[in-house]
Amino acid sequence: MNDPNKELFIRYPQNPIITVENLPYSANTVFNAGAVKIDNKYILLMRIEDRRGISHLTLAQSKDGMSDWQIDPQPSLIPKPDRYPEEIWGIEDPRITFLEEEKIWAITYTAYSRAGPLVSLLISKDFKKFKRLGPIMPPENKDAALFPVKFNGRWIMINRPVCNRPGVGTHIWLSFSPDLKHWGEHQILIHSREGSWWDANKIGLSPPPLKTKDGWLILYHGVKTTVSGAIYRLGLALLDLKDPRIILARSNEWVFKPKEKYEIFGDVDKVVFPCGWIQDKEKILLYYGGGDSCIALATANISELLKWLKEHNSQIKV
């Protein structure tokens, strides 16, 4: 008999894996890291908020993806508002995708401009040198990541524009581009639900889409507002391999929630927020920010996630 209370994502016993005390320079917090594996090294591109409140990105490397993180002695990427004015209040929440056709790493990130957060893009071949391509979506927009391949000659990006009109909701969108610079044909992919659902009113992509035998696996966050504040929880969706506009499944329940002390309490309470995951055969390593104050790790089995999603596929019209 299946255990209904079994956790699909298992927290690493030594969580959190990186805190501000581990940094080689002073800062306020470290959280929300993009993640990749290159040449048997696990790499995190971490968001670090300094004591002014401005975020930058710093690289950390590990041989096993869990411990002994070697952190760059200085920030790896700092805001450059003199050349990129959209970065005046920081750069945040990187999501990393290897573009198979271009043989480069594409990093979408949030640039915090005077007009609000927007999506910017930079590329790298080795995570030593980075080239900014500038803003690709206007404010307010964030939670963006690319698919690793083209579809009918075009790149597709998942993103999350914000609507400030009461009662409209904030949804996950798709946008299309021939060249990574010019984006159009914007359309809603996943609607936020309404009412008392765990993912009512505001949702957004977490790590980049992951290719599986059954489709593109999506892990997304839902934000539910309660009398004691917002709760960030995670759910799953599955998109068609050939046409990611087609939703094959969407979980009716959340799959991961704030539970441990480092997730419940922080600069922002009750938050689990992943920007990166790494596939290692059937295993997933999920790196997430806890309480906007640390980086933690959870692991899962891809087959178990797909099986659970099939069993918990929402059949309710929303």
The other form holds:
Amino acid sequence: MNDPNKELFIRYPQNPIITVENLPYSANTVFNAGAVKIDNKYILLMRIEDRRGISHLTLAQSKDGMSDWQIDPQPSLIPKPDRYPEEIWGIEDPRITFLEEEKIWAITYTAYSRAGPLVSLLISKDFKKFKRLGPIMPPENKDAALFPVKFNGRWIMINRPVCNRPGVGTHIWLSFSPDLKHWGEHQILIHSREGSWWDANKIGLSPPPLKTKDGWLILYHGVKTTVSGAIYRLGLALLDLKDPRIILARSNEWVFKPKEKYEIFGDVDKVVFPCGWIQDKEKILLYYGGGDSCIALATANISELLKWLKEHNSQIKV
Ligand code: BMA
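For comparison with the form predicted alone, would you give the structure of this protein in the form predicted in complex with beta-D-mannopyranose (BMA)?
Let us now look at the entire complex, which starts with that chain.
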């Protein structure tokens, strides 16, 4: 018989995989990392918040994607507010996409400007040298990632502008560009739900979209406000392969939520926040921040996720 409480994402037993104690220099926390696999090496581009409160990005590498992480002694990217004033309060939450035709990695990240968080873009061929392309979405906007291919000659980026008008939810949007620089045709992709739903009022993309045989798999976070603060949980959606404006499925239930100590208690309690996942054949390795204070790993099977999503599909706005 099927176990109704069986978890789809299985936590790595040795979680968390990286904490501030593992860093070669002093910092406040390490969390929300982008993730890629290059030449059989698993690479995390980690967000490290220093003891001032300002974040930068540092690389860690491992042979199996689980253990023995080698952390660079120096950051890869530090905020450069002299040249890029929008980075004054830090750079955060990188999401990495391999642009297949260009054979280049595109990294969207949050630059924390005086006017609020915005989306910036940088590219790299090897994760040794990085080139900033600058801000691509004005504040307040974050949780952005590119698709790895163009659609009818245009790039598509998922992003999440914030609306501060009372009673108006914060939704996941799509934007289009011919050149990665000029973005337009902004439109809502997934609405946050309302009332008591797990994904009421505020949602955002988690890792970049993942191509599967059935469509682009989307893992997104829902932020439910409660009397004891927000809870960050994760749900799934599926977008049409040829036209990602079309939602094929969206889960009614969350699929992963804070449960372990390192997810419940941290600088921010009750948060699971993935920025990267790596596909290994049928398996997915999901790297997520726990409580804004560590990096943890969970694995899932892609066909099981797709099956579950079909069984839990509801696009009804309630
Ligand atoms: C979001 C982002 C994440 C963070 C999360 C929980 O808005 O800023 O970086 O992990 O909040 O604090």
